[in-house]
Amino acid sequence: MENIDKMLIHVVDVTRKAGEPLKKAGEKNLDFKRKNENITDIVTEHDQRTERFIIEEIQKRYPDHGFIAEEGDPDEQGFKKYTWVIDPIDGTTNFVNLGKDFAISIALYVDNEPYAGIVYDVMNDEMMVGVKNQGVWINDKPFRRKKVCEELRNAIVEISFTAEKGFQENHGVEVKPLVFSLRGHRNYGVAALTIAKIAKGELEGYVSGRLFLWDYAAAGVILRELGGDFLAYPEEEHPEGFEIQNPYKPISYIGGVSENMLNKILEKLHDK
């Protein structure tokens, strides 16, 4: 445990350092490339440079650790006893277009199980760290939620047009019954920060048609540590540990501020 705590302290420091150049870069017009000609999936040199910096800084101290990173080569990555799951810039479109509302997301897996999550809201300089069975800290201060909404009619859930399309095409599920049962819905465009908002009680749920492991791994630890929960949909097709078998396969994601809220969202998605 002491060794793992030292690892986390080191990587939190690395994460903060990785964010410094991004604060300045976000003030400029940025060049980007589209991945596989996908109009909504873009990458910048800053994604690649940030990922490279984080991995190199961890490898200097822990050369035997494994990595699953968004911009890395799958043939050169894989799970080991200690594995870091890295999204160097979650919310690249926000980074390019807005210069804010993006995050560095890093999860630690130990023996193929999620153990810790780091989500750094770069422009707000908010560092969230969650450790399994130990708690959550925001900027080094312990954090506990003050309230939890348990009713859909009072809830705000993140759902996008892309999520609506994905659930309809991939699962034959219509999300409108859920949308119309809510107080409101939002679309922040950055999974790690959205899940962190649920963890803090600022949102009640999240429905996404396409997330990768690096999008949700770190924030997922934080969410569960604060009493929330999430699943890959449909649940029966994703047995425990599914992400270890194929970390590069996207999932449909549903998250809730509590297990009760998660179940209510699921029930409403199954309404006809």
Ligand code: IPD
The other form holds:
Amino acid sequence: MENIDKMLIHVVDVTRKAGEPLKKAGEKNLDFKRKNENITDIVTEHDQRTERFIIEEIQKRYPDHGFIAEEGDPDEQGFKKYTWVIDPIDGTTNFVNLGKDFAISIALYVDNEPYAGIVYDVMNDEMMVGVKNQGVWINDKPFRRKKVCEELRNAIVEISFTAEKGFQENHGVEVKPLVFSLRGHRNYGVAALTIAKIAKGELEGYVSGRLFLWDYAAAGVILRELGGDFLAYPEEEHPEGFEIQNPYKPISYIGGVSENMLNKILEKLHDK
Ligand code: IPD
Ligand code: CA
Ligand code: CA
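Pass me the form predicted together with ligand IPD as well; I've looked at the form predicted on its own already.
Once more the chain from above appears, this time first in line as the rest of the complex follows.
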């Protein structure tokens, strides 16, 4: 049996090192390429370089581990006993336009189940690590959230026009009744940090029409470890482990600060 704690210590260290060049990169105008016809999907050389660095540093020690990484070639990837799900820069648009509010997100799956999540808010130098049934640490200190808001009318939920369009077109679900039952809605443009905010109790929910596994896997471990929950919508079409069968298929995502809040969000989405 390999020592998983040692693995995580190594990868947290790799993550910090991977973040270092990104801190300065945002000071200059950055070139980017479009990935497809969707004008919001962009990639920079930093996304690709960061991903290569992380994978190479893990492979040096653990040559038999698997990878599912956003910028990589799916033909060269896949789940193995230990699998790292990597978003080298989550929030590339924030990285390019703002030079802040982006993250490195790395989840560890063991035997096809999420086991640990690393979410590194690079510019704030905040390293969040969650391990299933063991807790969450922020910059090496154990973290517990202090308060949880359970009422929609007092809640803030991340929801965008894109999410509205996605839920409408893909599920025939209208999100406005939810939006107008909240104290506020936001759109931070960085899925991993948004989910991490929910985990910390700084946000009550998140509705997204299109998230990939690398966007939510790491922060998802942290969220569940702190008492929150999330699902791929609609739940009945996503049985447990669906992501192992189809790791490159985006999902409609709903997250909540608690199971109760997640259910309240779902009820509002189903309000006719
Ligand atoms: C994106 C961000 C954004 C979310 C998009 C993601 P990327 O990730 O997390 O917040 O709305 O769906 O694709 O492309 O910057 O890694
Ligand atoms: Ca992402
Ligand atoms: Ca990315």
